[in-house]
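Have a look below at one chain only, the form predicted on its own, in structure tokens format.
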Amino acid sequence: MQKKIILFGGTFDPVHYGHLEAAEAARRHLNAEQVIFIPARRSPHKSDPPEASEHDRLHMLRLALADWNDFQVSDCEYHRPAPSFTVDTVQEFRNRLPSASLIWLVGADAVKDLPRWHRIDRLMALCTLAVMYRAGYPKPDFSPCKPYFTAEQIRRLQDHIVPVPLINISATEIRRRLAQGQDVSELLPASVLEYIRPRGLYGCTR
């Protein structure tokens, strides 16, 4: 029997407990052994890079992960150019693991962006791309993909929606909240905050 493992890549600018509970969601829905956090260098999708350094977001996540047993980091994005295309990190994890089966996370909001991602024929080909959703919320749209892609590509993205739970937390709100000094501790583990106060990381100042 194939192993699952899920590839779940973001900046995590900084890792939060909305990431941590969706990829539990999904390592749970979708049967799998093992979730990668994968850190970006810069992502393909965003215009702004990350506020804190490659190395704080990767200690930041080694730390909220450390009492997951089935989360794992890498950084081997970091080891190649930047913008971090999701489909040379999964050619990179084939290589490696060329008989598990691969799973990529990918967020609800970024389905209609699918036909313009980076050799996206070939990522589908190389791994399984799992769509998260979560509870409460409409399931994803796939309609904006139906031009682009086979009739078997969208059944297969259509046979892999996660369920996650709804968790109101943003990075974004994280980094705002620090910075106005306002209280974050119920938002990320207090292994991140510890290591985001001493150090000032957004504008952090207690």
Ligand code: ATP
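Right, the form predicted on its own is done; let's see the coordinates for the form predicted in complex with the named molecule.
Next comes a single chain, given without company.
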């Protein structure tokens, strides 16, 4: 049987339960063996650079994933110049795992940007794109993408919509709360918070 692997990229600034719970729900829904979290040096889709360093974001991911058997982390994007283009990352995994079924997972907030992703046709030839529900964003609807994709590409996108539970957490909100000294303990693993606090990451003072 072909090994099914989910690749889950992001800035993870910091990683939180929204990422973890949604990725696990997607893994089950798609019947995949593994989810590989891939922190970006810098996202081509975001105007601001990440706030925490590459080292800190990778370390927080390692701490967060320690309790999850089917999750791994890869620092492969750290070995290429920023910004990290998904197509290059997936090509690396395709070379390493020629017979695996590769799925690139994103949240519903990505739908509007998909037509502008670097070499999107090549990316969609190398892997399957799966778009999961995300709290605060409309359910994935690819109608506005129709002028940019073939009917076959739209069909594949629609066939890989992942109805994960809506978890209303974002890294932006966590950073905002930390800077204001508010509680975030329900939003991310304790090990990650214990890493953030003594280092004063995100303007946290206690």
